[in-house]
Every structure is written in C-alpha cells, then in structure tokens.
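Listed next as structure tokens is one chain, alone, in the form predicted alone.
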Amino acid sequence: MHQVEKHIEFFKETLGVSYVLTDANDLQTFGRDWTTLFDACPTAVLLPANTDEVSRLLKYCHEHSLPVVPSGGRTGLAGGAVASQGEYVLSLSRMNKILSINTKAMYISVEAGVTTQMVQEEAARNGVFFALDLAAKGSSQIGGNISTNAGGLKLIRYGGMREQVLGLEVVLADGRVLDLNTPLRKNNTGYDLKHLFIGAEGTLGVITRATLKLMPQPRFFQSAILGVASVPHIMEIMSLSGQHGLQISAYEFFTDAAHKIVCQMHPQKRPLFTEAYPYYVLLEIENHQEDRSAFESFLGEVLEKGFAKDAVIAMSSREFKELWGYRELITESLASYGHVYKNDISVAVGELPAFLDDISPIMQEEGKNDITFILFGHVGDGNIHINYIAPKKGGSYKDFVIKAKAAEQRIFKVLQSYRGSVSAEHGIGLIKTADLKYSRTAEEIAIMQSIRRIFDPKDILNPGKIFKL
C-alpha cells in the first residue's frame, strides 16, 4: 500500500470515513484563507470531534513526520492557514460546543471551533458581554482568534484576544495534551505557558479549548462620525475625549478615498456630509446611563476648537448601525472595486501623525505606478490598514502585487525607524516571513526559533509560517 494511502486509512479509522476529506473542492476550501497569493494543495482535511482525536492524530503525524496546518475559520490575511505543500489540514470546525458559562465568576468555556459571534450571543443571552469584536465574527473561530491574537474593533477599551484568555487546553506536536485551562484570574507560579500559544499561529501546539473572560454588559453606546481636516486633529479629538472623562470603546478612522469607494460600491450609502473632508473619525463611547449631554458637550467643543469641521450623531440603534456601516463596508467595497493588497501596520499612537507624514511622499510617488493608497483602521491604538489598490482592468493580480510589494518595502523601512510592527493583528503567516526583520531583532527571532524547536522539534506544525527553521 502506498504511504499516503496508509496514512489516509489510519485517519479514516480514527475519525470515521466522513471526516477525512480528499475531494478537490474540499481541499481548495480548507487549504486557503482569505489570501489569494498561494495555491491550495493539501493532501487531506481532517475533522476531529474532540481533544482525544486531535491528540491521536498529532501523535501519528509526529511519528511519521507529516506536516499539519491547524485550521479555524480561515479569515486571516497573512497566509497563516494556507496548506500549499501537501500538508494535512487539521480543522477544528466540528469542535464547536460552548461547554459552560459562569456569570458569577464571569467566564465562559468553549471548544476552539466556536465562532466569535456564538460566544458574543451566548454571553448576551446570559446578560453579560464578551469583549472581542471583529468584522469576521460570524466566521472567525476562537481557536484562530487566540492563535493570531486577534485585535478587533474594541481593543482600545478591552484589549485584544490575549487579554480575554484565562486558560487554554493545547495539544502539542507529539500528541501530549497540555491542560492550562483554568478560570484563575491570578496565578503567580512561574512561567505562564498559555501566553506562548497566544499569537503563535499554530506553530507550537493546537488549541482545543479555552476559558475566556466575560464583562458586565455595557448599557448604552453612543457614536458619531466627524469630518476632520488633518491627522493631528484626529489625535486632538481623542485627547479631548479623555479630558471630558468619556469612556471610548472604539476610535476608527478612514480617508475620503475610502469613503467615496464605499458610496460608489453601495449606492444606498450616501456621502456623510455635503462637503468632503480628508479624514473621517468614527467615535463610539460607553455610558452608564442614557444621557447624551456629556457626549454632545464634547462634540460641541470639538467643533468649536476646529478639530472637526462637521459631525453626524447616531440618535437611534438603526442610525448607530448605519454609521458603523461606513467603516465596516470598506474591506468589501475595496474587493469589489479592484485589485487589493493589504498591510496592517502599527506605530506608537503619539507618533502616528509623523509616520503618516513620512510615508506621504512614498504614496505620492507610487501613485505614478497606478497604485492608489486607501487608509483606514483602529487609529486609537495606532493600527493603520494600508490598502494598495488598482483597477482590475489595468493588468493581472500577480503583476499588481509585484508593484505593491515594492511600495510596501519602502514603507516598511520607514516603519522600522519608528520601531513599529509590520503586522498589528493578522500575524506573519507565509506572506510576511521575509519582513519579520523590520519589527524583530535577529536575537529575538533566534530565541523564538529556539522555543519552536523545543515544542516541535520535527517542525510539523504549520511549517514555514512566521519563519523557517
């Protein structure tokens, strides 16, 4: 019997015939994430139902040196869930149970295949709140969120995924199960190993269960979009909100170019103001009571000081959703508009205006190569999404990416001088392995490689992701 056939036979005996997928369509679906730069070429897709099956699969793969790509909702943008070299995809999608919820101790325990939205909804049904919020919440899975340390829309208020994790259950490369899954808030007994797996992109172990923090349900949200003339004014508005004692839960921005594309691709979205402004700020605050006076007083001072030129306030839940639509529809609109290549960089919040000034000449010069730059993102925590776009009729996607990457390298060199990050939230995956040097020193990379060799000496877990061993 051929070796691959032998392996497939073992997997079918372990999981059941229905849960080992080899159909070409399934391989294409499970072998890629939202990136399109790599061909999907896995050998098979494995769908375990529980931790024991994950353990048995990894023990076998370790013994036979079979490469494995852990797979969640595959909503990443760095190629972290791509299987392009004949790997076996280990999908956690069947492990999608909410195990327990404790509203007194404020935690929820789930399997790794539960989606972000499922956790949000279960928390809401029980009168509490799960803080992580993503545009892809209906598809993204908790295991993937943890593996990439997802950031999301409310990081400025609640932190990213790392801040939501109390405990983890992880299966190591050789099949051993590491039980770190407790709801303890304080445990000062040596190294906190769970943090090694958060943001490791599945290279150190496969997360199978997690215990997550819950919060009291916020009672009232208020939001507004402001038309702003300059980036320094964006930062002034955020500073002023603190002086007014407002609790910001989200602070987003997008350029006028992004706004125009959203309105073009979605005709039901009319321009926000009669006059166009270079930048727009979407501000969301939490309030303990339904009182608009503090928010309206703050907005009045913003306009009086000239930090913003105009403002529109959500006066109902429907208007609240409509305002957020201008921000949340950007990614979808860009994809409909033309070729898109993305970055999710970050710099220290106070240095954002200077950084954008420094890369402005690069964007102007690269515009001569038919690349348009669309900026938006979580400006409140220094995370900017730089989108390189071009009309599809202008040439092939591969040719476009070559030009976009050349521009990207120029921007990354500026970013390095600010000690910024080449990936604020999507990770390194396959796409940015050569760019890790811009954000991490050689010493840091060497130590990370040493840690990886300890956990996975045969390099079977997500090989080639983050860096090569």
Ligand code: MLT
Given for the second form:
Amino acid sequence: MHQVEKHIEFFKETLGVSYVLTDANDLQTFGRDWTTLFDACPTAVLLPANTDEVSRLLKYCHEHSLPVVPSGGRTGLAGGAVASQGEYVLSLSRMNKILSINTKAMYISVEAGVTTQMVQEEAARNGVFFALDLAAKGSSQIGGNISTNAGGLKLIRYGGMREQVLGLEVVLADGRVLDLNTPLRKNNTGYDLKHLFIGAEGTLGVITRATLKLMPQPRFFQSAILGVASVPHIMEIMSLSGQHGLQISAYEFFTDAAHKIVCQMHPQKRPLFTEAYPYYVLLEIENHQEDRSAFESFLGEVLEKGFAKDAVIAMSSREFKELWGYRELITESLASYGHVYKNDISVAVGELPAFLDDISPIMQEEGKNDITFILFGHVGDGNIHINYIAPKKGGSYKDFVIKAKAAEQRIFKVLQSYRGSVSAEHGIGLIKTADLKYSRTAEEIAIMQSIRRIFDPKDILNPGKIFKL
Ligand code: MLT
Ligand code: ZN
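How about the form predicted in complex with ligand MLT, since we already have the form predicted alone?
To see the whole picture, the full complex is given below, headed by that same chain.
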C-alpha cells in the first residue's frame, strides 16, 4: 500500500470514515483561510471529536513526520491556516461544546471549536459578558482567536484574547496532553506556559480547550460617529473623553475613501453626513447606569472646540447597530470592490499622527501606481489597517500583490524607525514571514526558533508559518 493510503487508513480507523475528508471541494474549503494569495493543497482534512483523538492523531503524525495545519474558523488574514504543501488539516470544528459556565467565579470553559459568537451568546444568556468582539465572530473559533491572540473591536477596554484566557488544554506535537486548564486568577508558580501558546499560530501545540474570563454585563452603551478633519483631532477627541471621565469601549476610525466604498457596495447605507470629511471616528461608551448627560456634554465640547465637524448619535439599539455597520462592513465591501492587499500595523498610540504624516508622501507616490490606500481600524489602540486596493479589471491579483508589497516595504521601513509592529492583530502566518525582521530582532527570532524546536523538534506543526525552522 502507498504511504499516503496507509496514513489515511490509520486516520479513518481512529476517527471514523466520515471524519477524514479527501474530496476536492473539502480540500479547497479547509485548505485556506480568508487570504486568497495561496493555493489550497492539503492531503486530507481530519475532524477529531475530542482531545484523545487529537492526541492520537498528533502522536501518529509525529512518528511519521507528517505536517499538520491546525485549523479553526479560517477567518484569518495572514495565511496562518493555509495548507498549500500537502499538509493534513486538523480541524477543531467538531469540538464545539460549551463545557461549563460559572457566573460566580466568572468563567466559561469551552472546546476550541466553539465560535466567538457562541461564547458571547452563552455569556449573555447567563447575564454576563464575554469581551472579545470581532467582525468575524460568527465564524471565527475560540482556538483560532487564542492562537492568533485576536484583538478586535473592544481591546481598548478589555484587552485582547490573551487577557481573556485563564487556562488552556493543549496537545503537543508528539501527542502529549498539557493540562493548563484551570480557572485560577493568580498563579505565580514558575513560567506561565499557557502564554506561549497564545499567539503562537498553532506552531507550538494544538489548543483543544480553554477557560475564559467573563465580565459583568455592561448595561448601557452610547455611540456616535464623528466627522473629523485631521488625525491630531482624532487623538484630541480621545483624550478629551478621558477628561470627561467616560469609559470608552471602542475607538475606531475610517477614512472617507473607506466610507465611500461601503456606501457604494451597500446602497442601503446612505452617506453619514451631507458633507464628506477626511476621517470618521466611531466611538462607543459603556456604562453600568444610564447617563446621557456626560456623553452629550463631551460631544458638545468636541464640536465647540472644532475637534469634530459633525456628529451622528445612535438613539436606539437599531441605530447603534446601523452605525456599527459602517465600520464592520469595510472588510467585506473592499473584498467585493476589487483586489485587496492588507496591512495590519501598529505604533505607540501617541505617535500615530507623526507616523501617518511620514507615510503620507509614500502613499501619494504609490497612488500614481494605481494603488488606492484605504485606512481604517483600531485607532485607539494605535492599530491601523492599511488596505491597498485596485479594481479587478486592472490586472491579475498576483501582479497587484507584487506592486502592493513593493509599496509596503517602503511603509515598513518607516514603521521600523517607530519600533512599530508589522502585525498588530492578524499575525505573521505565511504572508509576513519575510517582514518579521522589521519588528523583531535577530536575537528574538533565534530564541523563538529554539522554543519551537523544544515543542516540535520535527517541525510538523504549521511548518513555515511565522518563520522557518
Ligand atoms: C477588522 O478590523 O475589521 C479586521 O481586522 C479585518 C480587517 O482588517 O480587514
Ligand atoms: Zn482589525
């Protein structure tokens, strides 16, 4: 029997025939994430039902040196879940149970394949709150959120995924199960190993279970979108909110170009204001009591001082959703508009205005090269998504990416001088392996390689992702 057939035979015996997929359509679906740059080419898709099955699969793959791509909701934007080299995709999708929820000790324990939204909804049903929030929440899975240390829309208030994780169960490359899955809030007994797996993009182990923090349910939200003339004004508005004692739970921005594309792709979305402004800020305030006056007096001062030119305030939960739509529809609108190449950078929050000034001449020059730059993102965290776009009829996607990457290199050199990050939230995956050097020193990369060798000496887990061994 051919080697591959032997392996498939073993997987079918271990999981049951229905849970080893080799059909061309399944390979295409499970072999890629939301990046479209790589061809999907896995050998098979494995769908274990529990930790024990994951352990048996990995033990076998380790013994036979078979490459494995751990896979969640595949909503990633860096190619971290792409299988393009004949790997075995290990999908956690069947491991989608909520295991327990404790609203006194405020934690929820789940399998890795539950979606972010399922956790949010289970928390809400129990009168508490799970703080990670992403536009992709309906599909993204908790294991993937942890493996990429997802940031999302509420990081400014609650931190990213790392801050939500209390405990983890992880299956190591050789099949050993590491049980770090306790709800302890404090534990200073040596190295806190769980943190190594958070943001490791599936290179150090496969996360099978997690215990996550819950919060009291915030009772009242207020939100508004402001039309703003300049980036320094965006920063002024943020610091003024602090002076008014407001608890910001989201501070997002997008440019008029992003706004126009959302309105173009979603005709039901009318332009926010009769006049166009260079930037729009979406801010959300969270409160445990209803208090409209503080928010209104803050907005009054923002307009009076000229930090914003106009404002639209959500007066009902329907309007609240409507406002958020302008921000949440950007990614999807850009994808239906044409070719998109994505950046996901960050600098220290206070340095954003200077950084954007410094890269503005680059964007102007590269604009002559038929690239349109669309900026949006988590401005309150210093995390900007720079999307390079062009209409599809202008040429092939691969040619466009070559052009976009050349422009990106110029931006990354400026970013390096700010000690910024080439990936603030999407991860390095396959897309940014060559760019890791802009944000990490050679010493740091060498230490990361040594750690990876300890956990996965045969380099079977997500090989080639983040960096090569
Ligand atoms: C977002 O902030 O909407 C996500 O990171 C997705 C994206 O960058 O397109
Ligand atoms: Zn983002």
